[in-house]
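Quick heads-up: it's one chain on its own, the form predicted on its own, in structure tokens.
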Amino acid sequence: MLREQKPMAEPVEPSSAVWPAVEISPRAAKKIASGVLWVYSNEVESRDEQPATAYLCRFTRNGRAVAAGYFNKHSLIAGRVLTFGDAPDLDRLVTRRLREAFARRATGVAGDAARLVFSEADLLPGLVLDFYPPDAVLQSGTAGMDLLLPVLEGCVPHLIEEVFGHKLQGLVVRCDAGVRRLEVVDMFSRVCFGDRERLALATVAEHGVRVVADLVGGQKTGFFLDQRDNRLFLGSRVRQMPGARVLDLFCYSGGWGLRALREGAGHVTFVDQNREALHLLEKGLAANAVPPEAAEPVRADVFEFLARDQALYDVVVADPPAFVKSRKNLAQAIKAYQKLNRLAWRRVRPGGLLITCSCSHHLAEGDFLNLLAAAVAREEGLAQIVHRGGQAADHPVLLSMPETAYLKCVGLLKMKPE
């Protein structure tokens, strides 16, 4: 069970004047130069010894001030940067790096959720922050930048207010990724503000469609704001096919279902194996006034429900959770990959669509694309390629980090053979 707790790193002074430096090797002063903001524990030559888990830092070579950021002596990605050169002025770095995202970002909000700041692509490693009108979540997914909370937790609301023109009713602070584990850290969250039960139950709109999210317990910070576009793409190919058969495999709390439904399908089963994400759908359904009769919910495994399911669709979507958490189990996930879209292909019917997905940033788009094709091939079947999508554009991805790249969206058009 997640605890409400003060995160165990401790803070540092914002107004600090001097930083403790951290020593780096070459190779790592040259990655930095070059745009890459991780500094690996074996590219530290020498620190400042800190009683601290986590604390800002300056990465040296030379006794030279190459970047500030946050060191964390327990985790593999050691240090993290936040800005090039000499240590900045905290606060105003913090409130400068959100301006500037939010403002890449103003033309995109206009009453629906998005997501403010992307961890690195934004400059802010290891920080996520989403918009849910009227609220906001703020996730921390490293010990360095739990050290940042007081003074995000302070200036977020009134730049939000400033930039956007909404005045927040609720803010939550999520720090419990599992990736936190990786920075041997507690987990932990906490309401700042705001009705803890409506943001438990909050509604998230969508182009339209109105998706319930629990936005203090939910999954990532609530929703996947990243398959937007992809979700987009379900809804123009099904206008295409009025009174659609749609199977929605892992559907969580129904986003690409519901996209589907408004967009004129007949007929959504939803699966998911979490009793939770069940609930959340059926709020979704009902807050979109979808008739009993055009949306099923199913709660089972999804593998062992292709097993047994002989239905046939004209759109089947699988959106599975990361099946790949490290490379050294990259081999075992690329076979459930290839399992999970040989089943769903199965269920396809011959002129249908699988649009089929992969958010494990160590499976590369060309090797998901191979075993797409291994799984087809193992059914005999012949397809046709007609999307290939990422994360949606306010998850934008930093050139010099392909790390920030991560999510893979593929349609699949099931050719007749005859």
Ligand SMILES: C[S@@+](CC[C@H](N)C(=O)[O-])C[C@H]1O[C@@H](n2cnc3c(N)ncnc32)[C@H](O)[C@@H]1O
Second form
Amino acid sequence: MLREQKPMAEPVEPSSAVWPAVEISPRAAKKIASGVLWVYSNEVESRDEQPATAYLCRFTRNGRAVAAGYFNKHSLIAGRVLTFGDAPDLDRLVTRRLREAFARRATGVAGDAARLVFSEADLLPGLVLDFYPPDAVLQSGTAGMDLLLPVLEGCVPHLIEEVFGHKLQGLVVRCDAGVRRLEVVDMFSRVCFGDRERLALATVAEHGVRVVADLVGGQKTGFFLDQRDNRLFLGSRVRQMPGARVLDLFCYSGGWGLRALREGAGHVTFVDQNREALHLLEKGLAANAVPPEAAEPVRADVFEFLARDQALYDVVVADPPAFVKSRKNLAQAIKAYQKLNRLAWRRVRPGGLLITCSCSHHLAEGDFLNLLAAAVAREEGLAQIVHRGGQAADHPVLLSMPETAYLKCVGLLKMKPE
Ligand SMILES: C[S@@+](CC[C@H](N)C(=O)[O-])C[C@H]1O[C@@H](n2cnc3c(N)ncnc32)[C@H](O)[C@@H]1O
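Now that we've seen the form predicted on its own, could you pull up the form predicted together with the named molecule?
First the chain shown before, then all remaining chains and molecules of the complex.
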């Protein structure tokens, strides 16, 4: 249940001397040495018992500090590493991590929205920081990262001002991602400062397109920043097809379709089952001065829509939610992806394009391509791969943690059979 919460009153104890020990297995210590930031519950040999669900800790092997981070006794991923070696001065560590993450993005941020911190890949496990000038959203996905929120709320505004020259007008803390259920921790969303109404209908800029986002209660942190580069690919193709007819499936606030309209598409059909999504889309269409005859928002289940729709499109985009929630349902999810892509492929005219995505990190790119091949093989036409994309560069991947790579986007050209 989503609810409002007051800021946490207790600051985090910054002194390393008191961080309790979690003794880990030799295998876990080896993994940490190779850059894996997770300790599974079955890799813990003993620990100093603590009353709190989550607490800052030192990971030790034979009593010697291997790393420091946080521990959650309810989570399967029980420990996450914030730094290697002994426990740090927390304020200094957080500030340094943020500065380094911001510096890696400093050249790419020019008034557009950007992800400034991407969790494990920026060595701040469980934390996402998205910048929607003039506002920002801090999202904590773990009980352990919640402990750092007071420090983060204190330093993020002035660091953003220092590095990017923007004085934040709003800051939202989001602790409402579904993944938190695995942590057995409260769900809440809180406006730290700024006007709530404005934050719930913020305008997000992406290469000249304006998307309206609810930063307080919308999906993710309000917008799907990870598709930025893939949307540019769509734009480049649409520019070559003036007046194109586009179908944007699972459209949410319309990031793909609005990009297509900006690049000269003649008409976009937007489909999503979520009422709030279509509300944001309507606002986005107005913000981009899209004439009513150029856009048709449809509130429907995509599978039902595709079962009845008879139209052919120049471009179909399918950007569904993650069908693979865990390895256990991989086989079932592959079937759902195949069904979706078969139905979507039928709606692409010969010579047209299907842009299809998966944001399930359990599904490797090779397996996604295999299932697409199997789907197309059962339908008409041949598919040429014209695009293979992933998450935008401000969602970096940590090589030692393949889990940080999750997004696949494939562009398939429907080759004319004759
Ligand atoms: C990954 S998000 C899409 C992001 C969007 N394409 C964008 O670029 O902002 C998935 C969306 O699919 C919608 N959705 C999930 N299942 C659906 C279904 N069966 N039919 C229609 N919409 C669905 C959700 O409401 C959500 O807005």
